[in-house]
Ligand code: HSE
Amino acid sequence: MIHKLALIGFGNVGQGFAEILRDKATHLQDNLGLEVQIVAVSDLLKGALYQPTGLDVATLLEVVKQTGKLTDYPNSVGLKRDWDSLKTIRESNADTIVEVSYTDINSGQPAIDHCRAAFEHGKNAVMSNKGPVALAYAELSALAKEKGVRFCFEGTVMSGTPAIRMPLMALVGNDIREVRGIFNGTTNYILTEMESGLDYATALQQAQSLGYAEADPTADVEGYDALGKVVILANVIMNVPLTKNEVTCLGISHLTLADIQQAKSEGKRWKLIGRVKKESGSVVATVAPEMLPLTDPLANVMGATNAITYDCDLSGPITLIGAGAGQTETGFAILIDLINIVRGNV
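Please give only the structure of this chain, in the form predicted alone.
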């Protein structure tokens, strides 16, 4: 049976996911029995298409590559153009909505409304967008359960590295007392370069030139990106209804080369650490730079890589290291969620 998708957003992640479907179609069908069809794409800047019998993925990608728009996609019988996102969600024949629009960590919109519309119309939602999970997890997960559909978001924390599914599946039975990690590759890259002698401003400029940091790097360097991921981990992994306003947040922009040298002299290394910890019946959540001893596995994660440590009462501490961003990696996270929906897995 063909599983039909509507993509809300068609930037790097949406295109990365579409490339995986284009390149892996035969493998997915032959080895996993997964046949997927993109029936709709709606992007605020690129335009929108809806073809109930399925869009040609190779043509879709080529048109966007050549023009940056969907307007040159060839006409066919039944093709509709220029539906907005909510009309696409409500009226398309998609089984699952793939929400990969921009993230607004302050309001979560319009992605929260996209999820509500999907669930109200009996459709699953898969996303890499942190906003709905960080700001409305309890509401949206309850609505999805009520409507008998799935709410999946593996890509919201560490891209294609299974920071959410792994503890939910493989660490079940443990009491996870603390979750802490390096959740932002941009800041980890900057701190790595500062260890090699670059000052903060130069390291940031280098990160921007490599595409790790945006022109406005505030969300990364002041810790707000990591904060959203901490809130997700608290709600989903530790079952704590934490809000973003309850997380103490400090970034790395104040760190100097003198701070880096002080850490070195003490046998330590600066890392921006997001942390959720159970303490005396309550939960404390922070994002802040910390000097970690070099014996800590997180201290030895360098460059743009992310890592997470789960402190478990039965299995002990377990550390997972992998890419925390990337077009293909995040597209893979979308694919994993989709496979688990089709298989009926948690």
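This is a predicted model, so every value here is computed, not measured. For the two forms, the rigid core is made up of the largest set of C-alpha atoms that agree within 1.5 Å on superposition. Numbering follows the first chain given and starts at 1. First, how it differs from the form predicted in complex with L-homoserine (HSE).
Once the rigid core is overlaid between these two forms, residue 253 counts among the residues whose Cα shifts by 2 Å or more.
Superposed on the core, the two forms differ at residue 266: its CA moves 2 Å or more between these two forms. In the core-superposed comparison between these two forms, the C-alpha atom of residue 199 has shifted by at least 2 angstroms.
Which structure goes with the form predicted in complex with L-homoserine (HSE), now that we have seen the form predicted alone?
Next up is only this chain, free of partner chains and other molecules.
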């Protein structure tokens, strides 16, 4: 059976996911029996399309590459170009809404309303957008459950590295007492490049051109993006109803080349560390740069790569290292959520 998708947002991640569908359609169908169709795309800047019988993914990608506008997609019978995101979510024949619009970590909007509309209309929601999970996890997960649909967000933390599904599936039964990690690719990339002598502004520019940074990179460099991920991990992995205002947050924008060199001369390295720790009945959550000794496994995680250590009561500490950002990597996170929805897995 064909699984129909509506993409809300068609930036880096949306296009990365569409490229995977274009390039791996035969593999997905032959090996996993997964047949996926994009019926709608709605993007604030690029325009909107709805074709209930399915859009051609290669053409979608090509017109956006050529002109930057979805409106240049060729006409066909039944094609609509004037639906906004909420109409698309409510009225399209999509089974699943793919929420890959920009993250607003302060309000979570309009993505939270997109999720509410999807669930109210019996549709699953899959996302890399951190807003809904970081700010409205309890409400949205309860609503999805009540409506019998799925709320999946593997791509919100460490892109396609399974920082969420792995502990939920494979570490189940443990009490996870602490998570600690590098949760932002942009800042880790900047710190890595600064160690080689590049100045902060140029390193940030490179991270932006490589597609790692948020639309507004303030969220990366001031730690708000990592903060969102810390809140998600606390709620989803550790079952702690942490809110963003309970996390102490400091970014890396104040670090200078001299600070980086100073750490190097002491055999240490600055890393932006996110942490949630259960401590005698309460929880401490922080995002802050830390000068780690090179013997710490997190000190050797370089570039846009992320890492997380789960401190588990039964299995002991387990560390996962992998991509933390990137077009294909985050596109893959969307794909893996979809495969698990279709299979009925977590």
